[in-house]
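What follows is one chain in structure tokens, specifically the form predicted on its own.
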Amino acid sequence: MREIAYAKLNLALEVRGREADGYHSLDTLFAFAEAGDLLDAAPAEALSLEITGPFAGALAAEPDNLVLRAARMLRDLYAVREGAALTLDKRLPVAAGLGGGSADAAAALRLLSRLWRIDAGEGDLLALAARLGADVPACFLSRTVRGTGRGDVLHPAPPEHRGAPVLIVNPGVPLSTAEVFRRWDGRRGGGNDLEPAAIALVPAIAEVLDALRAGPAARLVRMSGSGASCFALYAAEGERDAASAQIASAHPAWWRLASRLR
């Protein structure tokens, strides 16, 4: 059995403040590409992660992966007694902006509840998803929602981009988002709160976004999460692809991944 883990993306993120315990409240517009990570799994006594694809070198297979976690907290809230064998293919940089691990776990609970049988609504599964982690909730529906709270109490929105060509773009420099939160100045505007703060610890993120708006056809230019990743939307696959050259011949070293919107 296989899951796609489906790029995330933040169509806006605006930080509505600090909160005491350190963390931040957030107003999200989540979307989720139709490419991803891949997690397959196959039957087997005891539970097995190994981790492959062109940026596996950056993750373990430790216990404390996500998807390994997610895995053990779903057989033992419905006492299976199954393993798994879990295969996941990495293609998403790690530490991206592009939900990584949340997507991943997100993954393994809508992948093993398959596989196990697993007799259990979308709201029960949420419910597990919430422990994993902030964004695990949203990834798990891997539909656009609007997210307030932590970006772990979702709302229904409209699906306005649905099936849009997406361009999105990494400098390939790895960006923590605890970091990218601290240099959070109290600032809003521009469709991402963080993009300053981002842009102050990578500034490559502000070369990747002028690439992408030096295109006429695109739409939409923000950049996702707390970066580096950032996305261009278009009318029209040809526009994208053409931007994506464009890229690819004055930046050959940037990652690229050309999809459309779910």
Second form
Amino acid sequence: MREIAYAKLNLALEVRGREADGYHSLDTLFAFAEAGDLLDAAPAEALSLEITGPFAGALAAEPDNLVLRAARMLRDLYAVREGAALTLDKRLPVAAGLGGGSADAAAALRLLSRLWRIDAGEGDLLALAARLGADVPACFLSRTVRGTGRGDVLHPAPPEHRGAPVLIVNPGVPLSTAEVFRRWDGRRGGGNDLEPAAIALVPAIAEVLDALRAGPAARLVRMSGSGASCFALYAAEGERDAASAQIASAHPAWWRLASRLR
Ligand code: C5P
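Which structure goes with the form predicted in complex with cytidine-5'-monophosphate (C5P), now that we have seen the form predicted on its own?
After this comes the whole thing, all chains and molecules, with the earlier chain placed first.
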């Protein structure tokens, strides 16, 4: 059995304030690309996780790996007696503002609730997801949805960009979400209020945004989450692919993903 851990994008992200617990209240519009990490599961007695793929090296199979934490939480809560042999094909860069670990954990919940035939409603699984991280409930749904609270209080949103060709670009510098939120100083920023703080930490983000804006006319160019990934939405695949080719030749070291919004 397989689930895709779809790449998460924030089409807009407004930071409303810093809460007493250090978390921030947000108003954000989540959307998801068709591409992502791949999580496979085979029946097994014990729980295990193997990590492969281009970004496997950035993720040691440490004990607090979010995929294993999600699997253990689900197994314990529903008193499951089987295990699962999990393989994560890590195709998305780590600490990149694309959901990463959150999308992987959400994919694990979807995959293992199927493999273990767990009789849980969507609401139960969303509550479990929220315990794993602020973005995990949105990643569990992996469709356009608005998030308030920490990003975990979800509201329906019209999928106005569904099917839109998208180019995602990352300058290859990992960025800690917690650090970007700590740097946030109340400034508003270009459709994503974390942008000024993220650019202060990784100036290359401004170059990525400039490169996306300099290419074929995009409907929207923005940083995702806490960065450093940025994305552009296009009216047609040809424009996206032309933008991707331009960036590939001007900045061969940058990571690129051409996909569509689901
Ligand atoms: O929830 P998650 O573990 O993905 O969040 C990572 C870090 O990002 C948190 O530890 C916190 O520092 C920061 N964060 C925040 N406000 C949010 C979401 C995340 O300050 N709404």
